[in-house]
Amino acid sequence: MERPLQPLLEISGLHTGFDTYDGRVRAVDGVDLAVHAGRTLCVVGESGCGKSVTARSILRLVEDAGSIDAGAITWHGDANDGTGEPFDILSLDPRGKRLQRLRGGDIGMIFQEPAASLLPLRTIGAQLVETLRIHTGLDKKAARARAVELLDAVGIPDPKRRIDAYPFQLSGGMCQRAMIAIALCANPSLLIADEPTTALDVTTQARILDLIRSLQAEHHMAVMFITHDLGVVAELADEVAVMYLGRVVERAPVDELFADPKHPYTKALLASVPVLGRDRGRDLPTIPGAVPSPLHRPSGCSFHPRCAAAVAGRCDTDAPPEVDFGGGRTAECVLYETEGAST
């Protein structure tokens, strides 16, 4: 009998903001998400939509100027493996051992900027070995041998020599691969990957995606993959969450999202993807304007100033309802109020 899919992580009503000289910025504005064991959730959207802040909020890694203002982030991993009960990550002592075990142990994270995440005065090997010893209990010799294997697995050439290199001695792409090795070293139950292949060439990108997929299959690992590359989404995702200005505006299984996108923003994103031979000789469709500043949110639906389907007198004044289409599909849009159960 197939093991039922269980949620590892549930995010409910998450609000994260930052204090600036111009006022409080709502970077994440009421996000609800669930990540399930053995499944990949891809979070997509333009830069500035709150994807990375949502990911950092999970591990309480929001910068000093920011804070999590409301919501719950419930970890079910201990209940799923029979070692404990679900708990709210936001209730943990920020300096306590349980949160430390989550970071890099139960939950691995690949950061978007490896240069800012790797310690510049410690070798790549020292950082890998330390993480392995903390979270796996290996002795120093075994941890170093495992570190060499991980560096080789993520495509770093001559790993036995490179293990003693400092981050400044490696290219940006190699630092990214080293960051991926650190995130994967404890075989986490959940891997959060914040645009992990951005700095890599196409061949290495494919190798990293294959590595994540193989580890996922081997360990029943959940993956939360943040990207703006819809080609990666089509290849990797089971479910997709589309974010715009701090909110999830559409959720759907990946095949349904590509076959029948609901939200006008999702439709615009998919229309802007070039297809070989389809639009030859014609300009590629674009989304007019840019993501507004969170300091100056449009009234009503945040997307309405850029939306070709906006309804005057509704979209510019009223917050859009979340419409539930069933089967894991939702969209925040007035165009579908009569098609589903408004939540």
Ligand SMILES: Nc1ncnc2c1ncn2[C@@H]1O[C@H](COP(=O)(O)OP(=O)(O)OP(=O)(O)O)[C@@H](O)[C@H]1O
Second form
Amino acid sequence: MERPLQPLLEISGLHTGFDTYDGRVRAVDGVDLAVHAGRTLCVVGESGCGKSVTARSILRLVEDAGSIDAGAITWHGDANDGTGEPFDILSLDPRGKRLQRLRGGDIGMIFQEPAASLLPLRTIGAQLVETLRIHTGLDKKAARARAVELLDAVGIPDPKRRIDAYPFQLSGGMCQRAMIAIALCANPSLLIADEPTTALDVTTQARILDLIRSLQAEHHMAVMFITHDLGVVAELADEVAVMYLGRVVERAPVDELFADPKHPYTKALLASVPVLGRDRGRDLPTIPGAVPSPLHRPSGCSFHPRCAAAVAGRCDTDAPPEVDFGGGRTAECVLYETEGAST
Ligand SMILES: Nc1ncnc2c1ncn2[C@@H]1O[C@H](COP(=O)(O)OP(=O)(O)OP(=O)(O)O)[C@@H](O)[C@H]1O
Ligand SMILES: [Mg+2]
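Show the form predicted together with this ligand, please, the one above being the form predicted alone.
Time for the whole complex; same chain goes first.
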């Protein structure tokens, strides 16, 4: 029987920014999202739309360079397993134990740049064993045995030997797999995976996706998966959030998004992907122009300068309405303002 949808993590009104010499960059500008226990949310959108900053904000990993200015990130995990109440991650003590337990314990994260998250002067094994011991209470010997198993599961050949390698002794793809092992080692309730398979060959990519899926089935793990690859979205997602310039412009269950995209940006993204058999030898349309810098955010709807359906005098001046179609579908677009409920 299907379990009812329970929110595990809810993000509302998130604003994250950075001070630069040219001014304040509003990288995340009012994001609302929810990830449900046991389900997969895919987050898509062109480069620079704020996907990684959203992900890093969840674990409060932006606060060296930037700051979270507004919003709430509610963790329901303790309420779901009966050990506590929901709480706002943003109100936790940044140096406190609860945030430490969330990072790598309740929430595993695979970063976009593996080099940035593995410690260069410690072996893969030491980093894995330490994470296992902090979060699972295994003793040293058991943690090392489990570490070898995990390295094997993510497709690292000869894991008994490789466990004692330093990151610089491994290829980028191997480092990425080691990082995936670290993110998964404590059986997190939520896995945040930021383009985890981009540096990997197709076979390894398929293997990692299988591993994520089997852990999900075994432990009812939720996944927030950030990717450019709409093929992966079709394969993995339950729900999809489409981001543009720091906002979620459309949310939908995956089948509905592919069958009936609402936002002109989503339509353009889908149209730029080849369909086997249909698009052979055909030039695919690309979205005109590029994502503007968040320093020079267009007025009105920030997609309007690139939008084929933009309404002059409206989209260039007014913020678009957020239309709620029900059933988890929303779109921020004036085209639908007479449909559904606008908020
Ligand atoms: N440390 C920082 N200082 C200043 N600006 C930043 C910083 N980190 C991110 N940004 C800006 O925030 C915006 C969102 O960046 P983010 O990395 O979240 O994009 P993304 O959607 O993950 O893109 P990609 O698909 O390329 O990974 C970009 O304009 C980026 O330049
Ligand atoms: Mg990114």
